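The form predicted on its own is given below as one chain in structure tokens.
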Amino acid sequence: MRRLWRSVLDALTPYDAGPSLEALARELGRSDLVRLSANENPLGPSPRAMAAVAREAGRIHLYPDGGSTALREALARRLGVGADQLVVGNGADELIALIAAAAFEPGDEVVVPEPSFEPYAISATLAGARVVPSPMAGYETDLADVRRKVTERTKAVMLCSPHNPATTIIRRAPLLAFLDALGVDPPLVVLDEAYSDFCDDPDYPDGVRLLPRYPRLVVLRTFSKIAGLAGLRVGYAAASAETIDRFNRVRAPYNVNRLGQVGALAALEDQEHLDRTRRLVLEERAFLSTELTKRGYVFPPSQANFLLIRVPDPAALRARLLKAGILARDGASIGFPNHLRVSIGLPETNATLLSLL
């Protein structure tokens, strides 16, 4: 019998994003659902971004700028890098897939902390590479173990800081020591900084500033979180110009739509909204952390816009929260059984959450 599908697909479990908010609202018969399961921006998008998208709506019959030029140039000015050191993608998910398409071949190894964001392993497996898991040390990325797993066959190391779902960061000195230990011919080191905007630890390193010293470093960031544009799917990678050239060779033309480009550009320029979002998340994260500790809950100190809370009966607690219109993520589905991952919400939502806990 003719074999139609790649055999590697049998080893993959599709990423489960869960039902849409709209579908759940219809199913439960309520319009007041609050999703604290997807780490979305509680304030919504920038008003400037919404206005820019509305203005651009009449031009959606035209192909977008294939290189996201205006957005890359604005990002380059903001970050202090060349525009040729940036590529914009259809969310960070596409950027992870671009890395795999450009670099991974059968027989390569990719070291991935476990657990972590599922697309790291999925993209590597699809490219025919072997995923080498590095178990987390509790809630921390074990860089010593990651280093031990690097061999001559290692094509890339995937790191996430702040970590999703553990909320912890990789501190400056350990990260620099790890990068130095890889030597003069290191693999690619992909540093996913999707949640970096919510970090207030002074020991957190800015990956983009490390690029001149480590030319095989790739830094991923997104407009989905602090900018509130998750529905537009816009992320970007910063790396050496040579690395970005390789990504562009496998990137699909017109990969970022017209509305996503103008929305992201407007959001980038709305510093007031970015500051307001960060301030809300940091204040409410501190409030929730204090109140949960008073109630006896255990969780790692978060540097993201969510908490990973150990709970005795996740299913029962999720059901109680859902009955009150709050969606939380079951930790078992993301590698942390007996935990719930809960996004930072608006003050009134957080107060309701605490009353139910």
Ligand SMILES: Cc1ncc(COP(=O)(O)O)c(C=O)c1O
The other form holds:
Amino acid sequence: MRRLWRSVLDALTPYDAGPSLEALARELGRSDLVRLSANENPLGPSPRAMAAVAREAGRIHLYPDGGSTALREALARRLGVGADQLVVGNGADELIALIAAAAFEPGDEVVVPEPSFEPYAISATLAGARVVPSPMAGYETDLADVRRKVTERTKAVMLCSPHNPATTIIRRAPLLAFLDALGVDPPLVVLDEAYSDFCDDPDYPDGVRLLPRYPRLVVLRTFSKIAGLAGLRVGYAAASAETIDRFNRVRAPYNVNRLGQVGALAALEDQEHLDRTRRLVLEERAFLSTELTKRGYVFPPSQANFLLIRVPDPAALRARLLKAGILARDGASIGFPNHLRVSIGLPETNATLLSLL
Ligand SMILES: Cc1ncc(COP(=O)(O)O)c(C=O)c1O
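Mind sharing the form predicted together with this ligand? What's above is the form predicted on its own.
Below is the whole assembly, all chains and molecules, this chain first.
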């Protein structure tokens, strides 16, 4: 018999994103369903992004700019890096896959805190690399353990800050000590900053600013969260020009579509919407945190746009929330049994959530 499929696929289960919001709303018979399970933007997309997408609609018969040049140049100006230090992807998800395609080979090791955002381990496994899990210390990334797991076979370390789903950050001093301890020939250190825009801890380091000092650092960011463009699929990686050149060799020629490119560019320039989103998330996060603490709930202090709350019976609570039109994520499916992960919503949604807890 001809063996068609790679044996590595046997060990993988497809990423379960759950039913679409529309399918779920139909199934439950309610059009007002609010999804607090995917860490989306409660305010919706930037109005300027919507207008830009509408303007571009008449040009979708034309291939997009394969290099996302205008967006990269705008990002480069904003971040103070060269445009050749950036690659734009079809969501940060694609960039995780690009890292694996460009760097990982059978026999390589990839150190991944566990639990973590699932695509890190999936991409590494797909590439034939061996995932070396580093257990979290409760809700914190255990950098000392990660460091101990780095060997000469380690190709990359996948760090996430703020962490999904644990909501905690890696602070500046421990991160720098960790990077320094890796020495002069370190593996790639991927710092996934998908939720960085929601941090208000002064000890949160800006990964992009560390690039000159640590040339093997790869910083991931996304327009899905703060900019509210999850449906357009746009993210980017910032790294050394040499690293970005390698990623460009493995990406598809037109990986980011026209609507994504113009939408992201407009969202980047819509400071008002970015500020409004940040303000809302920070205010509501503080409010929810205070109220939950008053009610005796235990959860790590969040630096993201979601909370990971310890609850006695997540399935029952999830069902109760669903009845009220709120969709939350059961922590058991993301490595935190007896927890519920809920995105910060609009004030009225958060009030309903509290009334049901
Ligand atoms: C930590 C983390 N990284 C990356 C992503 C993927 O972002 P994108 O929507 O840009 O693919 C997510 C999405 O939820 C995430 O939580």
